[in-house]
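The chain below stands alone and is given as structure tokens, in the form predicted alone.
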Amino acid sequence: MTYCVGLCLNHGMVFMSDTRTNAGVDNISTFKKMSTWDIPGERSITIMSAGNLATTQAVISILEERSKEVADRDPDILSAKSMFQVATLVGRTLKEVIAANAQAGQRADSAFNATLLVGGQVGDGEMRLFLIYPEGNFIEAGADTPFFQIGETKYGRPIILRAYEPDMSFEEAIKLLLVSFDSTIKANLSVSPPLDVHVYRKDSLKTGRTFRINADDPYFQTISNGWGVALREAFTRLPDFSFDDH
């Protein structure tokens, strides 16, 4: 399983993904699930993936190859004129890879399924974030839904919903996402550090700060331990239930 989050802020976007993949309890590996492309001053694009590893790696490899070979651009993500065109191209590529695998091998289409998050900015267009489904279609984040998750979403979602503010700083957003990831990691063994992070600043049109947070990172440990203590303290401050009132 996987957990990836793309978060839109007033002044930029924060992307975070875990790196664990597994095909059973005795077959656990670490793979990068976040990829970035940019032409400084022109565009910055980030893609995160969840689902069948062979499918997602094939999609990323095709996009990467097309971005290098001019003759294969039709267009590619580095020549598409808008983020909508980027999302359309990525969705079409994902659909083609899934269809090709399903026809060549297993008949269970779900075995090859994957979902992608695509975010970034092209030229003078707005920052945009898309959730792309295995069928190749997609939806876009907006004011009512300013973030998307893929993979194991249920454990970390309530935390983001309760604490997210569009004008929060990048540092606050990373803290919020680390709490969300910590809750997911503690509830599901299929999600695990290291965690990859990309911070994109609005209108910079280039890849921003990218870094990896390991399980033994001191700040991550502080967040993990502090969140547990804070939850217990908040619980004790809530009024006790009384049978006499019911």
Given for the second form:
2 protein chains.
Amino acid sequence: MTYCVGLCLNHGMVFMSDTRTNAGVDNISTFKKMSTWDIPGERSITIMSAGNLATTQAVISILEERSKEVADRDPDILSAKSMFQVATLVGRTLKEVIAANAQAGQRADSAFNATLLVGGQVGDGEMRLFLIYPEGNFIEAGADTPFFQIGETKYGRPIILRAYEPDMSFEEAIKLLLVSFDSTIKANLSVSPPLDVHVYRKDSLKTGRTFRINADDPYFQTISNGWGVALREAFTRLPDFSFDDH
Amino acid sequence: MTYCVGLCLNHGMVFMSDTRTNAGVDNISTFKKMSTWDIPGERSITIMSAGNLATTQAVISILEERSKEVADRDPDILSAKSMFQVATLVGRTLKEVIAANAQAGQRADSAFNATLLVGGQVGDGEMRLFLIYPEGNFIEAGADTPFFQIGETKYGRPIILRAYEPDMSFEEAIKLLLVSFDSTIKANLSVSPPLDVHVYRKDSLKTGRTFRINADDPYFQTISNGWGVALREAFTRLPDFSFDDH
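The form predicted alone done, now the form predicted in complex with another copy of the chain:
All chains and molecules follow, beginning with the one already shown.
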């Protein structure tokens, strides 16, 4: 499986993805699931992927190749005029790759399925974040739903629902995502560090800080251990149930 | 969906189940998913169910009818000589009900599937907790895995993994389960109060305290609100991420 989150903040976006891929439980590998493109001063685009690795790598490679061939740039994600056009293009590419694989003859084409998060900013447009389905259509994050998760989403969802604030600093947002990822990693073998991070600052129109957090990263260790302790303390401070009232 | 947890403690067991059933998102109802049987001084048995409601109600009705017909009591869960035999009997009944429904002709028999938790104590045997699969086979909780969840298990799993202690009091265990249920309820429409609870005291060999916790229960409200506040406080106290180290 996989776990990726894209988080919209008032002053930017934070993207985080794990790197574990597995076929069953015994064929596990490390692959980057986050790709970034930019034309400094003009656009920044981040894509994260969950699902069939052959599908997602093909989609990224196609997008990558198209963006390099200047003559062949129309349509590509570096020339699309808006984030909506970028999402449309990525969705179409995803749908085509899945269809091409399914054609070759597997009973269930769900095996080729993948889901993508596409976020960024183009020109004087707003920052936008899309979740793209295998069918190529997509939904957009907004004030009511300011983040998207793909992959193994459930374990790490409650803490984001409770602690997210749109005006969090990048530092707080990364902490929040690390708590969410740590809960997922502790409960599910198919999600694992290293974790890739991209922090996009609103209106910067270029790829921001990108870095990788390894399992032995001291801060990640602090969060992982500290969160367990903090949870137990928080739990202890809540009043115990009383049979007298029930 | 559904969410049920059976928790083994040193001095007893705590069972908790929600009551929401749904077919799609618009046909939602309230059904009890927990059943208890006892012969005071001799045995106590609790069954919780997740999955197709027609299947689980049929299983419970068959077990119930058999246990009432004294002449027909062999084999039934009130005469089985051990919890292992109880689990075997329940598993066989579940498998038969699923097979009988599937025979009638639906393409995917998975639609009739259900999973059960069976816990309790018989005679001078130990307390035991089993998770029974639709195939009728089962696994047993032990010191390494002292609790089972069925249904919508993921949202509420991290807190149990972090805060469970085998020597918790019943009051602490109920608090833990309410936190786990609250996280699930907040994230998933298919799980909802009222919540049914059964607290079995080790070696009591009779049904213990059973009660229902409604959405407006003051203690449940305290936990639900208090946990949100406590989580945010715990989160705030963790050190923020620093870009300087990455």
